[in-house]
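Just one chain follows, in the form predicted alone, and it is written as structure tokens.
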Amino acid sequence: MNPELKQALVDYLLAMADDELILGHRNSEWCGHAPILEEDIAFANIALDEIGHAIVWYELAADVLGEERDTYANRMVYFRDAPDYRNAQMVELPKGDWAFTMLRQYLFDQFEMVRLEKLTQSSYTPLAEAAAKICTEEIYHLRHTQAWVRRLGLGTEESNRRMQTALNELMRYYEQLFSPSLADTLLFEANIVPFQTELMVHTLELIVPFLVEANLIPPRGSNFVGPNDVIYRHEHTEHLNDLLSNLQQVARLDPMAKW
């Protein structure tokens, strides 16, 4: 693998890892506050799964670079500032109400399932194997969030209203997950990752009819935002600074400590 392709792959893996880490951290904020006890336990486990998946991608990036896994993951999580993170803005937004959290998780889960299924066919064997392993867990995440979207969308007038409000807010951020970088073209040509536009088409084919089934009004057309509204992955909201100050504060008290 030439240096340019190697760097493109590391950047791709970091974007995936950062999405999972930040979303997992947001979900963990519901621990002790979910609507029912069973859901408190279930959603805490989903949060842990997302963080675990992030570690898989950080470690794979370390392998590509020839770095020690724990040291690299520790540095990426605890010692980068917000502008160096490559997560989509959608996952860093505050947790909001239960409708917002569930709909965000569903939208991410459906996108991730489509991507993971494509990645299992990657020409880069370690990536294909990691995707296949994670895919088995994501099946349960998707089933769980689909059930909640149906329950809330088809529930009371109030629950439907909250879900529609959440959808109207989230749709402004969703396309960022599919925005390709110039480096992605190199990975696609090497058959390492699927092209982002292909992921968008397949994902929308699944989510639009599902949202209609749940009595929600999905965005029109194939895109959620206009071409002039694309948000790049180095652009973040003030919410990420707040999240990282909480996530990193203990580690930064003693940067030389072993965690």
Second form
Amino acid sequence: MNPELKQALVDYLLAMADDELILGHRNSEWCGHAPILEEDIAFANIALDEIGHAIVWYELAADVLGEERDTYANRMVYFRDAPDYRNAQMVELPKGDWAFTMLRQYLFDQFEMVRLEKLTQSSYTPLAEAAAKICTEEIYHLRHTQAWVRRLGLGTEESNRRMQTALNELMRYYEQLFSPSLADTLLFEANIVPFQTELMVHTLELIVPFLVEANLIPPRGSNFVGPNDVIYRHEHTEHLNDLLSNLQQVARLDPMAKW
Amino acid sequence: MYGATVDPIEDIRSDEEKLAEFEARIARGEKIEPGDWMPEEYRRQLIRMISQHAHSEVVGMLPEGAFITRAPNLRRKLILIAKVQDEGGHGQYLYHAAETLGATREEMLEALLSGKAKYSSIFNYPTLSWADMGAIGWLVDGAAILNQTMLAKCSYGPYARAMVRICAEENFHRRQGQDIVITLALGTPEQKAMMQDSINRWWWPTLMMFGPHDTDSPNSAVLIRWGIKTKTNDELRQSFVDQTAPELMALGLTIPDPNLYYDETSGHWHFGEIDWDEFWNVVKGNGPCNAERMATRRQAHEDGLWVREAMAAYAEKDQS
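Can you swap the form predicted alone for the form predicted together with its partner chain?
Okay, now the whole complex, with that chain kicking things off.
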């Protein structure tokens, strides 16, 4: 692999890893605070899976770079500052209410399923294999979050109102998951990753009818707005700093110490 | 709720005869099962204990849960999430075990949120540093295991079986705590100081977990007679000190008790007197975090109200 392509692949893997890590972090904030005990358990499990998937992607990036897996993963998580994180803004937003949390997880899961299915065809075998493995777990997340979207969309007037509010808020950020970078073009040409626009089309084909069936109206119909809205992956909301100061607090007390 | 169903064949024996048979079964080491006849007091004590135990698991998610987002590396983070999740799972089994006696989840939750039901006082102490994850795992879970190992042999079948399963998981929790304590005790001077501070704060509250002296424990006699408890509070507390004190000291940690020494004649560790004023004060709701823990539980319950209403409304629509 030429150095440019290698770097593009590492950036792609880091963006995937950061998305999962930060989403897992937000989900883990519910542990002990969920609306029913069964969800304290189920949602902690989803958080655990997301962070586990993040580790898979960090380690794959370490392999590409020839670095030691565990050291690299921990360095990426605990010793990068916000501008170096590559997660989408959608996952760093505060957990909000149960409607916001569940809808975010559903939108992310559906996007992720579409991407993972494509990634199983990747010409880079380690990526294809990891995607296939993660797919088997994501199916359960998607089932779980779909059930909640339906329940809350169709439940009471209040639950529907909260879901619609969450949807209006989240759709502003959702598009960023599909915005391509220059590096993505290199990877696409090498058949390593799918084309971002293709992912968007497929994802929207799945989520729009599903949301409508749950009595929710996707804002602006089934389209995102034009290129003026593009948010780059190094751009973050003010929430990421707060999140990282919490996440990295203990590890940074003594970076050389073993914990 | 099958504990509340009535046997279709009427049992015409007198209560004295039934009680004699019940006690004979316990003496033979048989398990009492949900549909079996049992004295009302046995049922009442079990519901009290099991629901209290379930509440402890659920409230117990909070002090450690507060460190999930701050765990210092990815491995510790995954383990801590899994551990706190296990505690939720234990709460769930235990609520089910109490339901076999006729209590409902709603009643039990209501009793917790109104402050009527108790939970383990240990969770009314704050978690102030990462080292507390070690102390809770090793000391608090270690103490809980001694109690639960005894309860795994108790006379009520569903409680005993829940305990067998819970103990297996608690042993992992204890081991992860021990691993944190060892890492910090053998780490940098700052880490060791952090660990020592944590032991200083958690040692006495852990000893209090076993409850009052046997002479001051109003429920002990009947619980032992009916095979719910098979050891006294003081016996369990002594086993804990015998087991844990030398292990902590071997790591170069000190125990905040000037009266602690190994007594060669008895073969046990002698320890100082517990501050019972502190104990009763925390039990009565005046510990450092009682108000905060309850406020957090109530907040989660209130915030979840619209969700539970939506679940119920959806379930109804889905059926029609």
